[in-house]
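Coming up is one lone chain in structure tokens, specifically the form predicted on its own.
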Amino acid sequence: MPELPEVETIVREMRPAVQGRVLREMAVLDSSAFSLSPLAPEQVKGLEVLSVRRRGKYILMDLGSFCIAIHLRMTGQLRWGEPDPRSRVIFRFSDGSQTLSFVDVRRLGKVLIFNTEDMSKVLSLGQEPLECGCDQFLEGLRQRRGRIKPLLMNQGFVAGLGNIYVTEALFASRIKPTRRASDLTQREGRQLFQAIQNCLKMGIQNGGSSFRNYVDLYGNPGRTQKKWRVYAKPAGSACPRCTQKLRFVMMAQRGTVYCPKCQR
């Protein structure tokens, strides 16, 4: 699933493509894409896209008092150019033939349309890891008894993190994924906060990670996967830091690898 760096990459590419253009229509080829949407596509027809931004793993298009939010889920892609015949939704604009196509092979992604004033209620997301302060992050950890990896992947706690960047940040900060959040020392918490920010910034700088389905707005894969240190490595492979054999554990229905020597 695309995480914060992948979504941020797409948002940055979308701004010059669609910002300031009028949304002429949303051609709905698969109505299930709107199954969770509070409002219908007709509500935003003829409105100008005032800004494009990200909130967690959501791509947001602001149209005055309305907002369109797109969540790509596992296989979703946004493609700019000629209409893609595989699209679930095609966004057409009033000043050109190029379109924004929402392609989603497994049909798990969603498009939400809602009143802007209802955003916090509709999306219900936690703090942004690249915008919140370290003290705010540490206070959140102190109040949680859950294990650190599932907590970091909880979108109500921190918005935008997923399996890839959490695994890498925990390795970078030398924290075992099964540790309880409230048991981390202040020093460990600060190391983790810095590691999360570093991993996300590196992901953005390298256009995201392409492991299975992710490509950017123009069909280009990301490059961050070349810089992974432990994510997707099999159990038993050597730790890149100490050569100890990596271990595998299932947590909250997600598999993760860690080093039993480096991560305590």
Contents of the next structure:
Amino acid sequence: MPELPEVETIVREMRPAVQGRVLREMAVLDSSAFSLSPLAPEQVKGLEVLSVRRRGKYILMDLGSFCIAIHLRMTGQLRWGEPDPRSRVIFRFSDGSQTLSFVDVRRLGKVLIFNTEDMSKVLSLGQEPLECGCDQFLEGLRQRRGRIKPLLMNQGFVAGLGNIYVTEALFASRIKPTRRASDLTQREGRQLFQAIQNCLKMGIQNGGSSFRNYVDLYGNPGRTQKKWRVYAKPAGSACPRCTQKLRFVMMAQRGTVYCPKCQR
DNA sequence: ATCTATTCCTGGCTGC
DNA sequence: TGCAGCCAGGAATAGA
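Given the form predicted on its own, state the structure of the form predicted in complex with the DNA.
Below: every chain and molecule of the assembly, starting with the one above.
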């Protein structure tokens, strides 16, 4: 399940591979992958990939006045090399180099083309958690009465967090996932902000997390899953901090693990 | 504003 | 060994 660290890993690998190359063709083999795109694939033919960036969980290929955004959702992968027979979208370059393939068994991922000036409207994302200041984050929390976990998963609030890193950050900062955001103390908010940044940086340093099927541009799995402290742990197993039995609840249709003793 | 339910989707797992 | 049924969840959407 690619979240910010997985997407960041892919983006860093994509830069030497595709930056500066000219798109010869973008072949859409599965129209459902492209169903939400404002513009057609013909728009990007012959354009140079000026830069590759990440915004939230989106991979962005900047082409000047146009932009391509790729969202991997649950099982999407980007692969560099020979076109994969399972590819749903294939990017070919004019120098005849290797191709960039979008593969996605569950077909939930999306590719979008839009005018660069429309980006904020098309993506509608909140702050980058590794770039915004702590005070800005605290101010955001203060204004929200909803529960902290769904709020952190809301891409319009902070962009790039998903179930894995939110679960880990709440555990690290000892905050119960059901707490109301506006009820967090200043101190708790700061600890949460620090924990989010630490979890994301650790994820990036370790090449992302491979749980079900995340792999990078070259098919390599990440290593961060070895660092998880509570995510994917079964209910009733021992808390790694206090040995109390971990609890499992559903929140906003997401499995949520926490320690009832040390997360308050 | 905030919440829940539904939809999308299929490999992998469970239980019979 | 086979097969039906369920489950995972990011995000859009609808409705309460």
